[in-house]
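Shown here is one chain on its own, the form predicted alone, set out as structure tokens.
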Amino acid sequence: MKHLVIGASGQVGHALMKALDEAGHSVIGTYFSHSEPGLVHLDMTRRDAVENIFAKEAPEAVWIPGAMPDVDRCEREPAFSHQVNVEAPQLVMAAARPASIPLVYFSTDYVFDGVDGPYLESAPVHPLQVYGQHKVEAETALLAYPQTLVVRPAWIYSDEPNPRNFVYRVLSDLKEGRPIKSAVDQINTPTPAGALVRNALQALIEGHRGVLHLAGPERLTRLALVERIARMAGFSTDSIQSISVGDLPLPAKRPLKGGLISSYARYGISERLEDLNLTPLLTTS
């Protein structure tokens, strides 16, 4: 198949373009403002270059994980959170319609409050904040084109040597001997964005459509986390400090008891932090 990745240059992005390729599929990539080798240019909000680059490329398949996932930022700028994180999947989307070619998009355990995770795909949502509610009115508005397939994982993180990645940015301070400052009252279901994406592009190969939970198989704290990456990495956990999310000047609400399970166990992912490659993370962060 040939596909169209929406966002490529991003976390799950990258991983995807590599998963794709790796699995002998054709693949084009976008970006919008982090430019990479052999990825093309793509303003998804405006109409005539979606509309162009399905004309140019002819796609089977369209991935959107592009987005804005600075939740502070969607919730300082609500505005423009609602046409990146909504009317630009929608573009997307009327672009895919005619030719019923299959969508999909990449959403957040955001969508839920955090009250009683972990969360099925049936369970109702209630977002905290403005990037949860564009989250959650994008997946409706998508799910509305039968060919949509809605992928929501949580806390992602890869072997990626990039600031973006969360293990990367722990490596980074605990190399240079900063404080780190990690909840120990929230609580998620750590994603491997390899995984994620593989088993994104089984189901979508498969013909699932509608929501699936993509998450990895552990619950923990944020602080638990971050003191695993330490020890793995061979750190002191000394410079890690235990607070509460109440005492981060945070613009928008955090669920706290969140995390994703699935109704779909031939989708599920066994992969935990343990088997991540840290080796290009250790001589790059």
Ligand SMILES: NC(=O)c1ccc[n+]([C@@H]2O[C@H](COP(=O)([O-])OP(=O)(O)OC[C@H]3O[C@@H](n4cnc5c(N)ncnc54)[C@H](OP(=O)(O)O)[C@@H]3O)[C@@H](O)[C@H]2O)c1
The other form holds:
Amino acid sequence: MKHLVIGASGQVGHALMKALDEAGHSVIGTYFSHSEPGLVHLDMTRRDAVENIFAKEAPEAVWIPGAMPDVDRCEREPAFSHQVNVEAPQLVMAAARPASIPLVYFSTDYVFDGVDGPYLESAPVHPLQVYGQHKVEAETALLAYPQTLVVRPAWIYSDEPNPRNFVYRVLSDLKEGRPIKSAVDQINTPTPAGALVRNALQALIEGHRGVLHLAGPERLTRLALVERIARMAGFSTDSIQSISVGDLPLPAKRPLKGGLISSYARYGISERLEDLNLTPLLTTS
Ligand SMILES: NC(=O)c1ccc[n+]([C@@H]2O[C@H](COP(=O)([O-])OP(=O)(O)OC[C@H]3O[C@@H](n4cnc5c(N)ncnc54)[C@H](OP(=O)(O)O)[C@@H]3O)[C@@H](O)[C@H]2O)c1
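Now that the form predicted alone has been shown, please provide the structure of the form predicted together with this ligand.
Once more the chain from above appears, this time first in line as the rest of the complex follows.
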């Protein structure tokens, strides 16, 4: 099967390229601003560029991990967020529709307000910020296409030595001796990128369509998560300070009692934080 991954230069995109290759699929990946060998440039906000890549590559499945996932930037620049997070995925859907090409769109747990999580797929959405509102708008538009699979992960992490990966950022701070402020009142279900994309691929191939929650098996506060990363890597937790989300001057509101669970046990992720190989992160962070 030939896959097109739009946003292959991101954290989920990298994991997807690896998983698809390991599963023996043919794959074309795109970047937007971070050029990488083997990836082709695509600005998915441009209709002509999207149409050209479909015409040239004739993909049989399309993935959209591409997004503007910076929650605070979306709050400050809602028109930009709308263009990338809502309008662009619809351009991709329009290009996929004539040949009924399956489409996987990555959404978020931020579609929920975090009042009484964890949330099942059937829970009503109620986003607190522009990013979540735009993800809901995109989900709604894309789900009108029967070949769409909407995957919702939460707090994605990986073994990738890249500042986009929060485990890498935490380890960099610990190594450099920088103090870390971590919220004790924000709880979520951290999601390993590798298992996320492998299970999403299985769901796609088995014909699962509609909304699917794919998150890790544990529900942790941000503070507990950061402390656990420190202990796993052999660092003291002394430099980690417990704070409340409200203490941080952030433009966008965060869901507090969040997290995702799923009605579809067959796609459940069993991998825990302790299963993460820290070596690539410790040698480079
Ligand atoms: N990270 C999390 O904790 C988390 C949690 C829940 C849901 N999600 C969702 O999961 C998805 C993947 O997140 P991620 O962490 O992999 O994000 P990421 O690392 O920031 O990657 C975003 C990707 O989008 C690409 N992109 C940005 N603008 C584009 C444009 N105009 N045209 C084409 N591609 C464009 C980027 O390309 P360049 O880098 O080359 O510019 C990059 O490849 C997103 O939908 C996000 O909302 C993430």
